[in-house]
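Next up is one chain by itself, shown in structure tokens, the form predicted on its own.
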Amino acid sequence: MAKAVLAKGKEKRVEYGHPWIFRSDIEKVEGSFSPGDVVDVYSSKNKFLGRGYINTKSQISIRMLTYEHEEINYEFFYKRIKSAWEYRKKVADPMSCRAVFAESDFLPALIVDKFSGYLVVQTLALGIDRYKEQITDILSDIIKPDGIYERNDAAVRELEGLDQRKGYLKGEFDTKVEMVENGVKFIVDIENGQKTGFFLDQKETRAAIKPFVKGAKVLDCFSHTGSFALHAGYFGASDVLGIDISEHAVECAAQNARLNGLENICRFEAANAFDKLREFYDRGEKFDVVILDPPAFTKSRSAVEGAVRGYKEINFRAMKIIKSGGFLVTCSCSHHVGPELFMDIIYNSAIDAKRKVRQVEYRSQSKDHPILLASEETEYLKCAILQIV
């Protein structure tokens, strides 16, 4: 096994449990290796730090798998996946959840989402992709799904020298899968939907809106396939409008509304949410509850300034159209916009909107997306439930 030696002063982050080693952290690699191989990792003082898979094509050149002297084989992955699944059975509804959350489950770059009896798998780095067949067998043995589908059509794989692909890993089945979340039914398009087909990380926040939406007129911006909007209708809202720029998403949301018998309460429109928020303000239309759950406005530190402007604009506009005493549910999934910055944006939006705002609740991602304290990158979702007075 090749031996990667870290540059002096670059060891601490690994010793504290961060799973990533960047190309610039490596002083040298002793011995031969191929991209994707497992290597031993040592400090500059020749202290063993652990083992991870290496790919110098990627800026994240080593992803740590273990900090012990243990073999990386079938038994290793079986133990890790079983541990991840046992955790989900304790903290989440195992019928629909994220079964494996990459670094947070000590399986870097591996994502497994479960929708009813079906699993969707992503292997987003070369080192983990090498074990895809073993992982499929292990998932079949531990979780016993009816089928497994691969959604490796993510551009990040190209940074690892991998192709983009999707298709069946186990069985052949209808890739439009019906699942239930908090009592609400959804059709999940695991073949063509965004990422793995549905955003499970907001499950607990969607349940948390129940006290605020009963009898309310609700606006759900960036509604995707209607997850927040349909929860609002299910929890007793009188009128719900969902806005999303994707025609396909809007069609799926309308289908989900019919599936739940909510088509007379939940309406969906394909439009730009920024434009619609301005339009509602210009014509004086008011809502009891506004929900903002946009896609990530930035995926790099260099674009944070633009993201801040975007978040401020939608929160400012939303606050202007909420009735006094109403509620704003506002979210960000941009890792580079941290919790403190996110709340600063909301506060500054309130100042500009000349509204008084009370924080009712602050939330993060659901428990099936645990946060690894040593890796701030695993904490990305922020959600504030606010009263506008």
Given for the second form:
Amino acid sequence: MAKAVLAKGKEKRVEYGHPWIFRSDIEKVEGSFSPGDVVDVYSSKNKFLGRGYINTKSQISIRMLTYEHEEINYEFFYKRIKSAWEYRKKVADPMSCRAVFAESDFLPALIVDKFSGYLVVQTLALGIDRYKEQITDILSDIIKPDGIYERNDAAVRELEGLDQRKGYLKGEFDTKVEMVENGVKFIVDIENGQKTGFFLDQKETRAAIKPFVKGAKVLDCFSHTGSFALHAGYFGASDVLGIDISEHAVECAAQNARLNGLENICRFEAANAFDKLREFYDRGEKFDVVILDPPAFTKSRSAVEGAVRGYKEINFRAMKIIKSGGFLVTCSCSHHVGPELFMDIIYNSAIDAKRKVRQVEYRSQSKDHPILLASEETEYLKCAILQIV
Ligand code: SAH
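Given the form predicted on its own, corresponding form predicted together with S-adenosyl-L-homocysteine:
Every component of the complex follows; first up is the chain already shown.
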């Protein structure tokens, strides 16, 4: 096995448990290796730090798999996946949940989402992609799904020199899968939906809107397949409008509304949420509750300024159209906009909108997406529930 030796002083982060080693942190690699191989990692003082898979094509050149002298093989992955699954059985609904959350489950770049009897897998780095077949076997053995589907049509794979692909890994089945979340039914399009088909990370925040949506007129911006909107309808809202720019998402949302018998309460429209928010303001239309769950406005540190403007704009507009005493549920999934900056943006939006705002609750991602303290990248979702006075 080749041996990667880190530059002086670069061992601390690894010892503290951050699983990434950047290209610039590596002093040298002794011995031969191919991209994707497992290598030993040593400090500049020749202290063994652990093992990870290497791909020098990627900025993140090594991802740590273990801090022990253990073989990386079928048994290793079995143990890791088993422990991820045991955790879900404790803290989540094992029927539908994120079964493996990559670095947070000590399985870097591996995502497994479970929707009823079906699993959707993403292997987002070369080193983990090599174990895809073994992982499929292990998932079959531990979780016993009816089928497994691969959604490796993710752009990040290109940074690893991997191709874009999707298809069956186990079985052949209808890729429109029905699942239930907090009592609400959804069809998840695991073949053509965004990412793995459904955003499981917001499950607990969707449940958290229950106390203030009864009888309310609700606007759900960036509604995707209608998850927040349908929760509002299910919890007794009187009138719900969901807006999403994707026609496909809007069609799925309308179908989900029918599935729940909520088609007379929840309507969906394909439009740009920025334009709609302005339109409602211009014509003085007001809502009791507005939900903002936009896509990541930035995926890099350099684009944070533009993202801040985007968040500011939608939060400002939303605050302007919420009735006095109404509620705003506002989220950001951009890792580069941290919790402090996010709350700052909201406060500044409130000042500009001339509204007084009270924080009801501050939330992050659901428990099946645990945050690894050593890796700040694993904390990405911020949700503030606010009352607009
Ligand atoms: N709230 C959703 C997840 C939203 S993901 C849920 O809980 O499932 C972000 C969504 O924003 C995507 O569906 C995407 O199609 C949509 N989107 C992106 N830009 C948009 C825009 N300018 N206006 C409206 N929707 C947009």
